[in-house]
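Presented below, as structure tokens, is a lone chain in the form predicted alone.
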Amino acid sequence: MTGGSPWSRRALAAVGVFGLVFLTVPLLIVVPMSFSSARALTFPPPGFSLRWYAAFFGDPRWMDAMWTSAALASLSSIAALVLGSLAAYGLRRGSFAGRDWAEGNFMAPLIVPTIIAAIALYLGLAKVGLLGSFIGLVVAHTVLNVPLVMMVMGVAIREFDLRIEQVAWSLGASWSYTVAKVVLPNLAPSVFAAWIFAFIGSFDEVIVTSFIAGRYETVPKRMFNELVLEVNPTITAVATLLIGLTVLALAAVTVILGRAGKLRPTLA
């Protein structure tokens, strides 16, 4: 936006800075506390220590939760990537009655409050006998992350020139061959970004997981249970590791999409 008075632009900038500070301050407290030598949560930390990281990596319950989260996020993000990409392609390239309704239905998990989605998934999985199972968790996380994939891939597919696909079809390529050899290689950065968003979304999910996980325990679910029972400083180490994972993932997405953007003008 180029218009507006200097005061309005300054006010907008001030609001942006305030929002950034508001989101950053908790990180500036949690991260230093994870390296604290105190036996309880104390800020500022009296000294430097890795005791809480050692407690985390030395606790088999935390390690089991970490492996469960990693396996769950990997499987559900791959499933969401496949289903969400196919849905985005069909909605962007297709022309049929009710397309807008279908797209809105796919996006419902992002609009409906998470607690409502959790209850719906609880009842649905109970009906088919998957409540409390690992497969049920994968299904639930896939449903939650398909909209994230669709948003990323929908934009990428809309910007991809349809004439390139039409040339492949005119040369005798099948639809599956065109998608595998023409569309996906050109959309590889967006595919990676969509997968990262789905993976992080699954890894950090706690509300739906608490409803349907049964005996399975992910890292966010265990963190929530620990906070209910007692304030364990180990949680600050876990939170710092999750923050680091998220920052690294988003940095990777930014770098890859940035490089892809630089390449597009040369390919055009």
The other form holds:
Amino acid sequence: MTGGSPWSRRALAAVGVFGLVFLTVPLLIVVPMSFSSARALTFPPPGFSLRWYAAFFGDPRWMDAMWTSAALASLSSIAALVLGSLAAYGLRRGSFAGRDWAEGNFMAPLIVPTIIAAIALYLGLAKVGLLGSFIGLVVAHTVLNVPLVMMVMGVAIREFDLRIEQVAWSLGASWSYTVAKVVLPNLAPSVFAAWIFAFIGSFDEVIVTSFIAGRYETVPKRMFNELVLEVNPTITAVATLLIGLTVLALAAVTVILGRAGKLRPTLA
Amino acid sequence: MSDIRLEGVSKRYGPVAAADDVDLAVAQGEFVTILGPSGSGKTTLLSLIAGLNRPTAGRIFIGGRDVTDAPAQERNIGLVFQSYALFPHMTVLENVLFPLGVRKIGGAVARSQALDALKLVRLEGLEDRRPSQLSGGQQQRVALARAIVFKPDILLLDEPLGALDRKLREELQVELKQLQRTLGVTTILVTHDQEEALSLSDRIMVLDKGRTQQVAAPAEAYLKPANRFVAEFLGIANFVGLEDGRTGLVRPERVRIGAIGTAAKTARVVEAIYLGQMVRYHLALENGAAGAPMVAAVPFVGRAFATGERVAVSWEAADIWPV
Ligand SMILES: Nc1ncnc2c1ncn2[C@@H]1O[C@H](COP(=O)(O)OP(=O)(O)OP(=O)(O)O)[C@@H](O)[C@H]1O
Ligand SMILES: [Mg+2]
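Here we have the form predicted alone; I need the corresponding form predicted in complex with its partner chain.
Whole complex next, starting from this chain.
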């Protein structure tokens, strides 16, 4: 924030504060509402209760969705972590024809509108007969989360001195030994951050999931469907749990990257 | 222990030839320095020998074996960079144990070998520190210990002392030279510091724009440079016109100056710089090539000539080297 007149700086600050309030007010309303004792969505809540949490945990359909989401997020985030990290390594360290093209291809799911990615995955999975299958979901979420992993790992790998790897090779270490014993231990904080981003990315995903999930229900998909059908306060409890999970995960990322002194380059 | 031979080695990056048809033979146990300005291709040449890069043309032999297409892992080379490139997550001892672990040497044998290497670089008692807890000089010693602990055939050093302050650099130069002699390991050092090159090496290879300019013993390269580039790159060069029309080189230490009347040529002192044991005079010649600059370095005894004073200048015909 160098330069700029006092006026433009004040205007920028005002826009910033407004944006922040705009983004957080819905969260601040949802959380108290989830502890409401009222039968319908009313604000402010007339009294305190945990009935909507009980309703969530007592409903086998919600629990099913929860397990589906958890399994899906676990598998797809690990797959995205492995594939995205390898891609980032190859793109950062390699020099081959079509490098930029390959990078653009991997990053595309982050750039093209989600609805287009959804249609593409719908058609693609239908073609190979995986539409509506759990494996299809894992594949789709993996594709969607690879760019997140690549961004985090790409920065981390670029920051890691190539000469350290070269020395390891010269000392006789194979490429895989070097990656396992030298590169990964040093990039562990970034690997963890990338995994968290991929996990949350999958856990929050609703558009593509709605297109291809068939009979499978994930938590966000079920939330969406519930909202369309009826306004049930259970959703506020689910939302609060999701917010809690996200905040905890991001806090963990912040702490770990902060401790490793990696926060600035990763978020920059 | 091995010798190194480069035959017509080139490395092109698009239109740039980072190494251009380089020939070099380094004998077993020899210490050769590659000297050149920034961008002359020193690191490129070293990385080709180390196997981190493949040449566009030419062959590389180590110990008589053609290693041109062998990966870095199979060359048994100790490598040290200016940036140290220590493994940040390992302790000093773990860093030095790394190449032994790769070679499946473990336990007490590895430990005693690693401790021996650390002793050789005079770094004892710091085994459990992390690189971030060491000074630059200490980190460089660790890098050196790690590079010699597995008894490599060859030691390659890319500006290993470049990041250190002058005093420490001079100290480590002496240690490096002693270490190299003790181990008898064939060594190539890269530097752009001509003093370092002159003081450490058996032979110097001067490089410019990827091309070899001269390969010679330090004194020979200094006093009998192959061309003007080498003359100017290795210290201060005075160029004087010769009777046959050619140009001759006279080094500052070979220029004698005295009171007016002691020699035919005269000059005015433009600047007198006191350097401890020596005084360096920047002169402007008066007769013949009037105004031509000349630098003389003479031992400091008692009185020095002052700026603006006129002096007599002379040199021996035997001290002129045509370039
Ligand atoms: N990977 C690369 N791609 C393109 N050009 C390169 C590459 N590596 C080196 N070069 C070019 O090759 C030439 C020699 O580079 P090199 O790093 O070998 O020089 P150097 O003598 O080690 O310089 P310095 O003293 O600055 O380290 C330079 O012109 C450089 O720009
Ligand atoms: Mg270099």
